[in-house]
Every structure is written in C-alpha cells, then in structure tokens.
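Take a look at this single chain, the form predicted alone, given in structure tokens.
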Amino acid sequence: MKQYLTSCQHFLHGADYNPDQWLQYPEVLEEDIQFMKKAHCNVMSVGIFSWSFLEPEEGLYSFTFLDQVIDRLTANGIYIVLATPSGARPRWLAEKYPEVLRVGADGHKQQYSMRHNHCFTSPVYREKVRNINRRIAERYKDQKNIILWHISNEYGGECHCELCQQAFRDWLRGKYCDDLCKLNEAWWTGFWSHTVTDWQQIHSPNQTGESNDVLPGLFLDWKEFVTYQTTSFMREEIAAVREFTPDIPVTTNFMGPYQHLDYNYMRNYVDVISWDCYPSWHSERGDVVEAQSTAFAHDLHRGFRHQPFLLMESTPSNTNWLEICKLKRPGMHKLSSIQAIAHGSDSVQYFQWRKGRGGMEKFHGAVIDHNGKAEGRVFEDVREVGILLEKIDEIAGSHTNAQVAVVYDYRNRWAIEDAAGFQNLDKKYKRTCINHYKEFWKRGVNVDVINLDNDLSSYEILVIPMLYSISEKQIGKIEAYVAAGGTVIATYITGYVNETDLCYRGGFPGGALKDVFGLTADEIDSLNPSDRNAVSFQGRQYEVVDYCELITPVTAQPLAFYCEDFYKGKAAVLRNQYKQGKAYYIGCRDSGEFLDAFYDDVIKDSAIRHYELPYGVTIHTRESEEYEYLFVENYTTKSVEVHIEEAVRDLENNEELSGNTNVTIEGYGVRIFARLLRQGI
C-alpha cells in the first residue's frame, strides 16, 4: 500500500474477524491470535456487523469487547481495518423507528430481516448511523494500528417509501433545472400520453405503476438516483469518522460488475478501492472462462482509480450460496489469490476468519473450520499464501501499465438490458465485454476496464462493446481519440441512443460516430437460439450467433461478409481510416473463433507486447521504478512450459534464471518473476 496507505508498507493478508460471535468462548479469542500468526496474517477487519453489541439499547454504548480485540491485535502487530456497522442495524432500531425499514417496489414495507434492509433517505437512520460512527471514531482515534476505515458493507438495494419518492422528485428538479419541459423531452413522455404536468405525479418504477419499458428515461434516472442516494448516505458515514480521524483513508467493498449501483460515481468518494470476489471455480463452464471473468472484474476495480486496490473478501475454500458449492482444488487458492495480486491488488483477505456456529454462512469457507484447529488442507493453503506474500512484498504498491482499455459502462448496461427490442431474454452485455477482454487476457496483454469519463490518450486500443447508450460528449471524446491516432473497436448496437435513451436522429451510429466508423448501421437481425449464420474472413468461414447487423459502408473498407440469408454478401466487419487513427466495427456476434482471428491481426498490427501462450495460461505484469514483475498463471490441470526470453529472478524460490529459458508451470500453478527494466523489452 506504499502509494496510498502510508501507514502500511506491505501486502495485507487477513480476514473479516467477528469476535462478537465468540464472546462466550474466551479461549477461542486467545487461540485466534496464535492462529493468525501461524497463517502469516497481518491484518483483520473488525466491527462490520457489531452494532447490536456496541449499542445494545438506544444510546447505551458498550465497547468492552472491541477494546479488548483492538488491544490484542495491536499488541501482536496485526493491522486493523475498522468498520462502521451500518450494514446490519439492530432490532431495537427497526422496532422503535419503523420508518428506517425499506418499502419494496410493490409498495409494501419490509419487515426486519437480512442486511441493508434500511432506507438510505431516512433522517432517523442517518442520525443513528452518524451517532454510532462518531462514537467509534472518537474512541479509537489514537490507535496507531488502524490503517483503514471500512465503511459499511456491500451497499445495495433500493427503497420506494414516500421519503425516497420525494427525494427522487427533488433530485429530478435539480437535474432538469426545475423545468418539466426538459424532463418530458428527455423521457419522451408524449408516447402513450404520459406527459408529466406536476412533479408530484412522478413515482419510482414499480410493478403496479410505470414499468421500465414504457418510460426508459424514468427507469434510468431512478437507477441513477439510487446510486446518488446510496452515495449520499455513504458520504455522511465518511464525514462522521473523518471528524475524528481525518488522516485515516476510507474504503467500502464493491461487488464487481454489480448492476444495481454505478461504482464509477461512488469511486470518487473513497480513498481506496476494495471489492469482494467469489468466483465459481470448477463449475461446468470451466476454470479458464471463470479466470477470464474474474480478471475482468479485478481490472474493472483497478481502473476505477488507476491505482492498486484491495481484495477485501474472498474464500479459501467453498462459497456456500452458489447453486453448487465446490471446494477449491489443490493449488487453486494460491493461484486465485495471486491472480488478484497480478491484476493490481495489494491484499488477499477472506470472509471470514472463523466459521460461525450458526446463521446462513456457517458452511461458507473460512480460515478456521468448525474443528477449531490451525491445521488441515485449507489452513495450509492460507498459510502458503501468507508466506508467499511476504516473499514478494517488494511488489506491493507497484502499478499496472495498460495500453488497452475495454469500456464497461453501468448506465449503458441499465439502458441496453431494459430496452424493449433485439433479444429481450438476455442481451449479454457483460458477457460481450468479457468476450472481447479475454482476447487480450489470453495473449498476456494488460487491460484497463473503464468508462468514458477516463482520459483515453494513453491507450493504443479502445474497445467499446455494445455501447448502445452514449452521450454527445462521449461521442466527441471518441472522435478526438481516434483523430489523434487511437484505434477504436466497436460492435453491433453501438451509438443507438443518448444518455436518456432517446434514439439519435439520422440513423445509427449516432452523430460523429458515422464519420469515425465510415458507415451506417441500417437494420439488425436477431437470430433464434438455434439459428446460425457465418462470416467470411480471410478465406475462412466463422460461425455467427444472436445478432447480424446490416451495414452500409461509406468510407469504411469491408473486412468480412455474411455468408447466409437475404443479406448474404453484405459487409459484416469493417475498418475505417479516420484522420490519424483507425476504427473497426464488428456487426455480428460470433461464437469465439472469429474474435480470436480478428484480434490476432489487430494486436500484431499494433506496438503492444503480447505472448503466444498455451490454452488457459496467461501472463500479467506490474511495474515499480526498477522492476517489471511477471505473473505466469495456469488455469488448467496440466503442466505446461512457457518461454521466458530475458533473465529474471524467481521471487518465490529466490532463484536467478538466465534468458531464453523454458519454465514449467504446474496445473493450477503460478510463477512470479522480477525483470530489471533497464534491460529493455
């Protein structure tokens, strides 16, 4: 954490620690410290769900157990991530102040249950959260071993109570400058005579009122408001702890490509990005596919701030809430943990340290199992990772240099998945983004997963899959990027609507994108699940599924053509030279082989370093001022050999390897090398 957690200079290895579950077993708490040391853990997150212990009655605070835990961890040199407990409110709060409970989209108030079943708008809930947060921060403000605030836990959900309805209307009035004409235009309310004539007529989308597909603009604004209101609540939490601890950075744990909040907005208000990662290893779709999806999510979180992030939660064993709860096979825990490090994490942390005796996660993987012993396969896997992180500690704080960016946009996902048209069952936006991402992943090319708010100038290649919703400002940004020499790659259903889901006049893609790509997209054919077409590219035919867009070239050069149906012979893939740059447009979705051939050409035509690697093997890099660090990962069960051209140092084995060497990577294995940057590439 050298760049942004100045009080900690090392990789973090630890877990969510919930000693409040074990207060009646003091011997357990004593054992925990020795077990942590044996596992080479140097950090624990505490207090995440402790509100009912810290404030058992309104205004009655009890910090005895947390004092003891913090003192014990501090005395043993274990860093502390201190949490605010708002993710799970106590029963007394819901019973005394029922307004804090959420109202569902069906209009019914929910009962006390689960986590985050609370209204983010409620003044009472905000007050009670501020009070408990201030009490915690004031009490522990002088503790030197606290390196980070963990604000709440996995924010999510929405409330449709009258407080939230009025807050939504107030937010809309601000967004549309108190002008209903602007709102009616943005939402296209003239359709089906839905014109709004009074702000009080507006209600959130729900099962008995306005549905998402009738007024998409309403739906998009509601989703944006939910993010805004959640962030507003989070900012109040942060302000409460910063009042006493202004120098301790803050984070909250995101959840990957979670579709219900726009993390690109929330990222602006935390100091450190962290997230909770629970892949479905060993599922029927295969570990290589799972590795690609997980890597995409890691790069998404690194891309939020373009700095190292924290893996806040993972499991050393199984995840208990999947349909099928597979155990990690030997080697997979080390491999998956180092995958996070390879993509920019400066930590490996677990939920949770010790399995609880009851509750819904009693069979969720943890470091200490129900046998209560620091032994066994899972514990040894955790210990192995802890030892390895100490060996590679010099990598902590290093950065990732990416020349490629793939755009994943939360608001675009809301818009395209809600759009009535194309394929309504599943438009596969996220899967499409990952399919394009994987072409770089399997060639060992570092990728930033970003949205278009980012500076694009450092990227040689920009990929914008299914960017259905795009503002005029974003169009201008892409046009400027390509004009200055960048390469952009787009797909079918790009540039159809603006940010409020209004179709661009003059056809698709909208605005200056027609000139950038040198074409018009005239129609799009949605294929049945059993339908197949093909495209002819460089003398080979490649299978096409789901979508075939009918395209008219203007200045673009066709690269591939459809082989079947009434549009046989029409252009399917095109390339356009636009000023100093190039723009590619892929008008169809393929089953995988075409993208492999297409990106092989594009990458070889660029100056981007890449590798020829066996299936399921990848290389990713991080850099310090002096070294490039290479992580060679094998997501198959078979041993493979990988060629290393230059002299490197094996960090795990402390072994120098001469250049032009083949190294063996065992099944589910990983090797980590350091290469002096002055040697060149």
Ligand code: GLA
The other form holds:
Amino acid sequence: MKQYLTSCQHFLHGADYNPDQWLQYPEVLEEDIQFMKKAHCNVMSVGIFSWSFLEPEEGLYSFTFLDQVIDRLTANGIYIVLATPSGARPRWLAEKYPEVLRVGADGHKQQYSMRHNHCFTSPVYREKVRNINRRIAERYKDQKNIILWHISNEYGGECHCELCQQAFRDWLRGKYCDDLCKLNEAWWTGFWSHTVTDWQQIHSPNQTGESNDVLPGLFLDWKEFVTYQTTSFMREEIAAVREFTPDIPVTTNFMGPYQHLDYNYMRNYVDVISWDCYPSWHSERGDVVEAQSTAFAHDLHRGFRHQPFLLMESTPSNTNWLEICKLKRPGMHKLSSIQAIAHGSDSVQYFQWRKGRGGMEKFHGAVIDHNGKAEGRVFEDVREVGILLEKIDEIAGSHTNAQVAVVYDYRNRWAIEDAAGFQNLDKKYKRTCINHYKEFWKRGVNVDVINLDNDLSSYEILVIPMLYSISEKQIGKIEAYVAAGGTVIATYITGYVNETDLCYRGGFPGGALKDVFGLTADEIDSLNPSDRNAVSFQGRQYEVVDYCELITPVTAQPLAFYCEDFYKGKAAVLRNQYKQGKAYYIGCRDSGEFLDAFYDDVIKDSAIRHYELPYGVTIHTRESEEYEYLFVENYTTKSVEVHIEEAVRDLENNEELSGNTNVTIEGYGVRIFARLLRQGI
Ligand code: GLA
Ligand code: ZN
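Output block for the form predicted together with alpha-D-galactopyranose, input the form predicted alone:
Whole complex next, starting from this chain.
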C-alpha cells in the first residue's frame, strides 16, 4: 500500500526546513522557495522544533509564521511533511511543570536543556503535547499539500522518575498477570537472594541499585517497558492529530539499528516507515564496508512493513557530529541517495535545507550554505539528484522481492550485549549480522532484514546470526520453516536462552533447534584478541577468531573442522537435512574468507539469482507490475564493467541496451536500468 503517495504519487525530494529560525530575515522564505524549485525539491518537513513559536506562553497560540510557510509552500506546489513539535519543549513548560523533565538512571533530574529529553510518562507532558498537536491539526486539516505527519523527532532515551517507576511496576503486573512468583521465576531472583516480595520493591536498573547484569530479566523487561512507554506516548500524539486528519498518514523518524528502542514494536503504530541515515563516508573503514552497513540499515527499515520507506534525513555534504566531518567526494551524494532508492526508499530528504547562523548545527551540511546562494558544488549535487529522481519517477511505489532474510533482533541485542560471558568487551552482534548480510550484498541478492515476528514462508534462506535469545514460540517457527523446505543458517551462540534470559534446559541450541540442526553445542571457547585458530573446509584453511564452539554432531554432517588447539579435528561447521529443509550451523567466527566460500556454495546450491561482481560493486532491484528496476552501484573509486544479460532501458540517459552487454560504472557511479517483465495492463 503506498498510502502516503495517494496525494502526490511521486518520489519526494526535500529537507527539514526551519524558517522559524529566520523570522528576523523576512526575505529568506521567498528566496528559499525559489532555491527549492531550482534544486528540484518537492517537499519540506516543517515545524519539527517549533513549539515555542507556536505557543510562546501557556495557552497562547500564534500560528502566523507557520500559516505563512504552509501557504507559500502550497502556492508553489511544494508538499509539506508537518511535524508535531514534541521533540523539544519550550522553557515555560519545563519551568512551570518540572515533572516533564527527565530523571537519569543516577536519580538526578535534568535541568531544562537540549531536546528529546522529556518524561514519556508525565501526564502533564502528555496533556500539553496532546493540546498543541490538536491545535496544529485542527488549524491545518484542510491544507491539501500536507501529505504526512512527522510525529515528534527521533524518539529515544529513558526516564527513571517516580512516575516512570510506578508505570513500570504496573506494566510488569500486567505482563506477569499480577503474579510475583511468575516474575521471580522469569528473572531467576533466587540468584543472590534477590526474591521480590512486593511490587513496590521493583526499581529500574541503575548504577547504585540493581545493575543490568545481576538480574538480566529485570534489565530486559525495563528495556521492553521503555519501548512500550515511548510507543504509548507516540500513540497519544498520533491519536491527537488523527482526530482532525484521519486521512493523513503518520510517520516518525527512526534511527536505524539504534539499540535503545525495539522498532519492531513501534512500527505497528505508524503508517509509513522513515529514517535518518548518516553514514561515515570516506572514513578509515572504507566506503565498501560503509555501503554494506548502510544497505543493511535500509533493508531493516523496508523490512519493518515490507513496503517502501522514506529517507527522512541525510546530509547533502558533511555531518557535523561525526568525529571527523569529511565532505562527500564527487559522485557520493548521487550514489548514496540512489542507494536508498535502490533499497526501497521513496524519498531523498536532507537535514537540513539551510544552515542556521547559530546553534550547534551551524556547520552541519545543508543544501543552502552560509553564502546564501543556490549554487556551488553541494547545491549542484542536490539539484542533480532532484533531476534524476524526476527521470526515474516511475519507480516510486514499486516493491522489493527478497528471497533471503537476515534476522536482526533488537531484543536479542539487548540480551546478548548484556550477558556476562563469552567476550565481555564487545560481542559484535550487529557487526556479525552485517557480515552475513554482506555476502548477499556482494552477489547482488536482495535481502530483507527482519525479526522472527514476520511470516517466513516466502524466504528460501533465513540467516539467524548469534540469535542467543529466542522464545519457544520462535523456535517452533524456525522448526516449521525448515520442516517445510526452508534453509536456515545459524552461528555460534544461538538458542542459548529464552526471552527473559533463562538458559534452555537440556543443552544448546534450545528445544527443537537441536533436532533442526542435528547437533549439540556443548561448550564455547573465547579467543584472546591475538589468538587464531583455523578451520579446514574443502581442502583449504580459513582463519578463525573470537569464538570456537565445541559441537557434537548427532544427525548433522560436518563440513569444516578445527585445525588447532585441543579440539583440533572436531566439527566446526555442519549441515543437517531436517524434514524437507536444510540447517547449517557455523560454530566459529571467521575473519571473512570462510563466509565468502561458505555462502558461495549455499547460494549456488539455491535457485536464487546472483551475480559475479567486481569488489565494491552491487546490484539491487525493485519491481513494479511491468518492470524490474536494476540499480548498479560502485562504491570504489575505479570505473568497472558489469555484464548485463537482459535487454534493458537506461533510465537516466533514456537509452535502450540490447542483452548481453557490458556496461561501465564510473568510480562512485550508479546506473539505473528497467527490464520489461510483462506488458502493461
Ligand atoms: C538528527 C536530527 C536532526 C539533526 C540531525 C543532524 O537526525 O533528527 O534534527 O539534529 O540529526 O545530523
Ligand atoms: Zn519519567
């Protein structure tokens, strides 16, 4: 459903626009509108931090500036993404109602400061936000150019005030059906005599009280509660605007694999997924690695609802909060913008339209720099993307077909990163997911990044890296998936604990996973940073780092064996035929080359279409009723040739290419092709 496109039907190209910072410079608005047209921008997100302009004193509303901005944008055919202003509160609100300010885990109340730091439980904050949201929605409900609500901004963080403590206890009572025995069992409170005998004894984890790792069950429930409470706050915001604008869809801008909220829960309450993407292009880790991580994050957002998402923020040049604020090299702006489109975005939007004169973001990349001109390298880069998006507009709303899913689970991340054991400095959960993902990226295979709440039946391959925490229900789902013919690939530290961090009885991996993988993972050896082991696989040795599980095969066939240490000769990688499907288990972490060889076999053994591509080059696709769109992206500085078998149309140059041709992709270049699937209807 491309619900948000019903009013515009086009790719969106635009930016966060803060004319509220420019009220003393009345000429700026008109100038900006001319510049927006020149940049081929068709949308602006407004009002994100405008509360103190809209309600300068409690109950005193002033819409003059926003009226004018909305009128002028509308008159000039520019769509509007209208924000609710709860991301930053006015001073008067914090002074008059200190309960809206957050209390840190150390018990200290914050002073009025920053943004995004309010209590999500506070009835006063909820009421004030409801009021301002209702006012805004009522005032602009008939504005035809408003296509989307931008609810708040980058929800995040947590509050430990008394109101939140009580809400946490109430939430726990609901979760554990008012039964403290259930809670004590789930949290394993017999450990160090921590039995809870009264709900009032419960307090959020913090430095001077119950810490995260003593009772991981408490920590996991607290994290789940924070997501729940943030979402309940968001839902109140949404309800307030829906009262007046039931037909305008809502989004909130997510932050990628951000580990403090479970977006897989929040996604259920918005109509459109959007996110803010700030890769570190040209950093020392290299653009190819950066491209793979960014692609993973795009696929995660597309996977939330299996529909196109919006790139709500990205920078046209540099990001001022990175350690080193590099400029995008020529070509990178177009390439990184089209990367988002290739992975399912229906927009390229920026933070920000115009650099403010002051404040901490005055050196953050923007379309209009301090010279106040619509010209120069960055502006031309933006304009080029605007023109290109118009040329490829037929792709807007098209879908992505992925036959592979990689599981990235926020709750598992909380659980595994918090678990005392294995390697305590950094278990590298996210990095491991990306390392598996990149094997598909390299071969031009579309991937959905999902959690296990999704329907798995359409995937040919399901990868579950380091899925340490898994519920019995999820185990059942994986069992059914493989039984019906799916291929699952798991790694070390999978299926150790349930959803409240209780170890599975009877050994690992838990429950039916032992049958699915046909083995038991008996022990795990953690390697020192300088230690190396190796596995032999198909006559070659591959280096192993960090983890070696000691595995006993039951029905599984070993594919690779350890080469060193007291477990030399034992199985390290295994394959099991389980009912109609296959289950692979990788018991060790390799330094890259083994995964390449392993996935080469697995992918060739499947019916999945894949390519042999030069290093740093990838292909991703989207599909409409009639066409398959191919995006060929080159993240290296060297020009490469890529072989295209089918006859295609180059959308940028409007040129037909016959099948079996080599196409050139310049360094940091991207080309977009359309392949006819079926004649139009
Ligand atoms: C976030 C925020 C924006 C801005 C940018 C800067 O994404 O949503 O308001 O601060 O970061 O990169
Ligand atoms: Zn609070």
